[in-house]
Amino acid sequence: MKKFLSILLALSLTLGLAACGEKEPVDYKGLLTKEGFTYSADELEDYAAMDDVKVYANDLPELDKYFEGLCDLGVAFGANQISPFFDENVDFTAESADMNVQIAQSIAKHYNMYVLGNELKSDHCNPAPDTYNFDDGDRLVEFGKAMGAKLRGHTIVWHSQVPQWWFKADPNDTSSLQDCYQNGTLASREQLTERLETYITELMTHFKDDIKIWDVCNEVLNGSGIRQVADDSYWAEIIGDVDGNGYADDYVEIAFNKAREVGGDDLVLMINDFNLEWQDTKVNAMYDMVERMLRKGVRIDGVGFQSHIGLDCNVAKYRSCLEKIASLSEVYDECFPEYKGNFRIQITELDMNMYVGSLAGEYGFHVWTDEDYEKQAQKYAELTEMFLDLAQEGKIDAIVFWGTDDENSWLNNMDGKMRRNAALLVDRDLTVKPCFWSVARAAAARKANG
């Protein structure tokens, strides 16, 4: 009887949707992958032995399935890379010879957490006073909902890709910020605070029901303390030490408090930075700043490790840095007992620079060998195993790759050096690399072993 009622209810809901003119949800991930995969370690070895497998192929297992029950697996991309999904002339679930469609399909197929690399940064969203552009963010939300993915908002406060007018007394001043600094025409503390809080209010009001994880502040630290003008950041210079406690990081506190006020208690609000994988002074500075703010009642829910690492990454050192920051959970639980257990680390911008050692200064084209790719696969496997150790301890809940494939990696033009890096799991022609299999293998083995 219960089964009959369940079927009747499902049928009535379907008919109700049809009557209202609403479309039934489409299982895009399922349609992009053939049925019957077991996602076992043994099955994986059969597929890993295949040559020239394309990342969008229907008969390739979904990478994120191997991580189910362990942590989320995410990817950052540009809004243009998901545009085929919105093209009415494209059958998104059909095989396509168009590489743009193939990349969009690979995003949908293999990942369950999405990040826009640039289009939710403040210079894109608030280019002029009273001007807001959330169109690309809206497309992220629509795409994410269709694919059943979680969304990360990156990033609200940064010293780069930020509207220059925010920092000027006269927002119409065309002078450089350096000239304004020298001429005494930077914005006042009150002006910059008001502009920041207004922007956060507009942003969070628009997205708070859809984007539940935010990098509120990004790269606020230099090697050992808060960024200053010499580090191309004007935040501390203008807002400074408001509470007189000797630290000029009050703009971080202002941003988190406003984001929480507008976004609500259920949002995950994080701080994100680079070089936390190895730089002790920065790790200590991050620990001290977050602890200080937690004890002041500023609820910071976690720290993002960007993880732009190299092939020569010291995994043991990386683990010790992760453990140090993860220990902030004790302070978090003490300060916010009603949210006990919510503090987390996320790997937010993972990629692997191959130009290390003797290749560090090389420019231009480099032919990567099978041996290079095997070394990369081994390093990615070591990292994945380490991440999953901490995931099973409740310390890491997401791993996000910074880019879809080697052609679409910022490392091809890092520091103005034009060169063909090979940083990600997928080659330029969208063939999965040995590291794709080594990452999947590490996760599959973890699940098999409990």
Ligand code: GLA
The other form holds:
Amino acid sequence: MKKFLSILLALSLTLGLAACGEKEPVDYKGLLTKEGFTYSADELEDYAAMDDVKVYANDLPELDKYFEGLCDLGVAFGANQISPFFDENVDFTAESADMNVQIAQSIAKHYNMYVLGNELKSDHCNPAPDTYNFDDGDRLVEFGKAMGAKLRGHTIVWHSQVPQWWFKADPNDTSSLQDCYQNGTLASREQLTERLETYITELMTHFKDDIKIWDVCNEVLNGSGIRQVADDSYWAEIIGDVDGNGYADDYVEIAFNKAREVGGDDLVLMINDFNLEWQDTKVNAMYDMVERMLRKGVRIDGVGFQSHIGLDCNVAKYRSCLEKIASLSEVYDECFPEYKGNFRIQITELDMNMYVGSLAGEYGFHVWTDEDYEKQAQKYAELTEMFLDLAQEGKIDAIVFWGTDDENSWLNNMDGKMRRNAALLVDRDLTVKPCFWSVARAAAARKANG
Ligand code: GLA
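Let's compare: the form predicted on its own is above, so bring in the form predicted in complex with this ligand.
Following is the full complex, with the preceding chain placed first.
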């Protein structure tokens, strides 16, 4: 009877869709993976024992499935990296010899949370007054919907990759911000506030139904407080301390309040930063600022730990920093009882620099050994275990890698010089690395042990 009913349901859905002229949804993820995986820890060992497994291979289990029920698993990529999906000459679920197709397929196959690395940054989206460029964001939305993935919007307020014209009294002024600062021709508080609020209104109106998680602010702190001109940021200089409470971080509140007002109550609005994995002064500054804002009624739903870590990362230290920030949930629950339990941490830009210790100052094309890859696998396993401890305590709900593979990683370029880093789970030829298996193994074991 049950079977009959489900056939009837499927039939009526198909007819319904056909009647509306819509195409039946395609199970892309399913079609990119052979059937029958159990995702058990034992089964995983059979696959982990195989050599030279490609990340896009049909007979490789999906990495995010090991994390099901624990946390989301995400990846950042460039809009160009998903363009094969939109190419009508590409059969997206068929095996392909084209590396661009293979990378796009691997994104679809292994992750359930997506982020655009650059194309939702404000300089890209609002390059000139009254000019909005949301095309790449729209593609992210279309791709995300097709794959059933969650989306993170990254990022609105930052000191880098932000439109320079926002900060100038005359938006057509071609001089540098430093010159404007010295010549007294920076924008006024009113101008910058108006430009920011207008942009957020356009952005949120456009994306609020599809992109539910946002890094509203990125890297607003220096090592111990709000960024200043000396730290390359003109936000605090221009908007300053509006409410007279002694802190020039009011632009952060303005951004969160506007995003909430336009985007609605169901958005997850976050603040994101680096070095929170180890730098106590910064962790304390983040804690104090978010607490102060929460108590003022600014609903900040979580903190993103970028997590650009190194092979020498101190996992115990990192855990204690996460615990400290996670304890903000008590303040959040007190201030926003109707959203109790909604405060979270996300690991937003995870990668692992291999040039540490004696290699720290080295550039060029280092050849990594099996031993290096084993050490990396070990470190990624320790990290995953620690993240999953916190996920099971309801403190972390997503882990996002910053890049698809070792070739597509910002860490290959340091201070304008090239170095052959190996930061991610997948090698440059798209072979999965030992750390791919160690991460899967840590998650599979956790699921098995409950
Ligand atoms: C920071 C930013 C990201 C990205 C990386 C480098 O962490 O938050 O958007 O630019 O640097 O790729």
